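A single chain comes next, written as structure tokens; it is the form predicted alone.
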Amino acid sequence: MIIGVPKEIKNNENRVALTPAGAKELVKRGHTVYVQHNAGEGSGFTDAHYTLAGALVLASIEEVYGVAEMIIKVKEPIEPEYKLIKEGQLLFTYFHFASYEPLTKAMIASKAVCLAYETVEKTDRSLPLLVPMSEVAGRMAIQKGANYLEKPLGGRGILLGGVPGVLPAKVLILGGGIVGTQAAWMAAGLGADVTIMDVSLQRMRYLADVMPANVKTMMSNEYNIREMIKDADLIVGAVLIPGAKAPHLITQDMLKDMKQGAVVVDVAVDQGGCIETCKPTTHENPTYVIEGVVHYCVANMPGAVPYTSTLALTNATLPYAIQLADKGWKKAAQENPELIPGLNIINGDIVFEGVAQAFNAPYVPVNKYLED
């Protein structure tokens, strides 16, 4: 097969699909890999790295996608590209087509396969190849929330783990899963008194168990959120639906309840955000306040550290994309079933249920196109 890697072209991001160790993998299986000039700059890869891991280096974005039976990225698509895909061209990416109509639009009008990360899925429910950057996001989530917490920079001027004779500060997590989990783990290091709101029992019963003292658990509901916000000085939105728009947990009208300084950090702003208020934000202009809470709401979070994010990403993305190159995407989905939720477009079809729930937009189940 032929793959191309594109040069993301997204505000400030810095990561790149694959990595020359990647591109070796591809090659020695007589697959060929085109990538772009500089592709690989941001995360500290030269075009001489790919070249001796055997890819070719093209000069352009549009020799790319015009050589390329398969492009391989790392976020969505962006408008200078829509006109660059081309039908029956297989995409494997982060989409987030939920939370973003023109996009969805974009993509069934170049009848192109639009394979998701974010929604491949093992029979134990969990997201493979959204796990590492959930990782990197809740972490940084805490990073990035303490230093908005300083006074300078628009916070109450509040040190997350506090010192000797002075209270920390109280962090509240929206969801305990990998990202809720990874930013409590941050929190809690640093010394502040964290809380987990879940509405999984079980969830909250494993990291009861897992979590040092200063994490506690909390059922997330509507009358526990609004009482919770009002102390906390960190809120981190941790919620996900794979698919699917995140739910606003906390609304506009709830924020005059808040701290003046506070800061949220939504990582689900991807999504759609869980908290009502959000905005998709970049990494050039992080942050903006209303009624007094600082968002920050960047929607490619772990592109602030590419080196990190891209090994962790093609750690988890390659073993996917060489069934794909292999096998093509349609037997490589009959064959390993973790693939086919990851399919969210197929010839100008959504056939992701959530996607077309979002936009009220006819559903095709992708058996369709599975079916010999």
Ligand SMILES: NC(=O)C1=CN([C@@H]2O[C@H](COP(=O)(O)OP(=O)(O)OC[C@H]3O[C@@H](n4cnc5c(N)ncnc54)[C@H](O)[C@@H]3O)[C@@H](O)[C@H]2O)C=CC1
Contents of the next structure:
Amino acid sequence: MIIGVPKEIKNNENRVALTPAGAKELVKRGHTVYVQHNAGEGSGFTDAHYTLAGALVLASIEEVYGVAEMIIKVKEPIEPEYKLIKEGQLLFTYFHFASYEPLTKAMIASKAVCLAYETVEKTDRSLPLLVPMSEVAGRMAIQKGANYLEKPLGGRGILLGGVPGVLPAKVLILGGGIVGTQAAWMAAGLGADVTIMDVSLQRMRYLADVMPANVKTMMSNEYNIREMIKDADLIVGAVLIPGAKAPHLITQDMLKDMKQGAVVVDVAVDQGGCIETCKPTTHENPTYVIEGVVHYCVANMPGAVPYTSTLALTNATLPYAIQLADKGWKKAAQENPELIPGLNIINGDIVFEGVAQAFNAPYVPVNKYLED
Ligand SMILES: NC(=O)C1=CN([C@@H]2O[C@H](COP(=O)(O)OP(=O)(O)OC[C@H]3O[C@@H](n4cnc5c(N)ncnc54)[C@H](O)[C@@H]3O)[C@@H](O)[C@H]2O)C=CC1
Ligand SMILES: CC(=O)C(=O)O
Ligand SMILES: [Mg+2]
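Instead of the form predicted alone shown above, give the structure for the form predicted in complex with the named molecule, please.
Now the complete complex, all chains and molecules, led by this one.
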């Protein structure tokens, strides 16, 4: 198969979807890998690293999209890329369709095959291609939150861990999955007073078992959330309903009950955000203030730590990329059911129910495309 790896063009997105090691594995299997000039630069990989691994370097993004049967990327295509995508081309990347209708419409119009990292799902319901970046973003959420709680950056000026004789800050985490768990470890390690809210009792039982004593769990419902936000210094938004738009657990009217200078880091912003007032921001301009509450809503947080994130992401994606390259998307999905929920849009049809629901659009069961 002919595989293309473009350079990411989203703001401060320094990850790359394939490492030279990954390129070598694909080339070894007889595939042709084209990498855009400088695609790996932000992650520490030069064109020469890719060439030595057997890949071919192309000067422009147009050439990469023009030649490739499968595009492997990190972030969803953004407007300048829409016109480059070809009918029947396989796109293997994050999409987060339910949060952005223009992208969904553009991919329908392209008639490409959109296989989304974030909805590839194992039989135990885990999301193997989201997990590594959720681990990064969960850890970063506390670094960012601690930072923006500092007075010069707009926060209320509280140290997460406190000091002897002074109480620590209160950290509220909405959603105790991967992001929430990693955020809790970090906040707890710094000595904060941490509460994780989830709707899954099973998950909270697990968390109660493994977390240190400064992490508590509480059922997530509107009543409890309204109580808890009054005292919170830092709130991390970490809920997920896979493939669907995130529920707004904190609505705009609730912000007035929060402390002035409190910080919200809505990691779930890529699925629309679980705090109503969260709108996607960039690493260049990451925060804004509403009702005295600092909002941090960067949709590609891991892009800022590419040395960690590129390796973590590609460790997880490469085995799937190899299956797709070796067999083509249809046979790969027929033989590995984990790939089936990753299929979101095929040939202009929305084949993932949560995306169709988000836009009240027609849904076509994916089986239509999987039968021989
Ligand atoms: N902004 C960024 O750069 C990044 C964003 N993310 C996003 O972070 C979000 C969370 O991802 P993961 O932790 O991997 O998901 P996950 O599936 O591991 O965890 C989600 C948790 O939310 C819980 N939940 C569902 N409804 C809830 C409710 N009403 N109240 C409280 N909890 C609820 C679930 O029970 C589950 O435990 C996703 O939207 C993901 O795309 C992930 C990585 C990077
Ligand atoms: C998951 C995601 O959106 C990211 O890593 O950027
Ligand atoms: Mg929102």
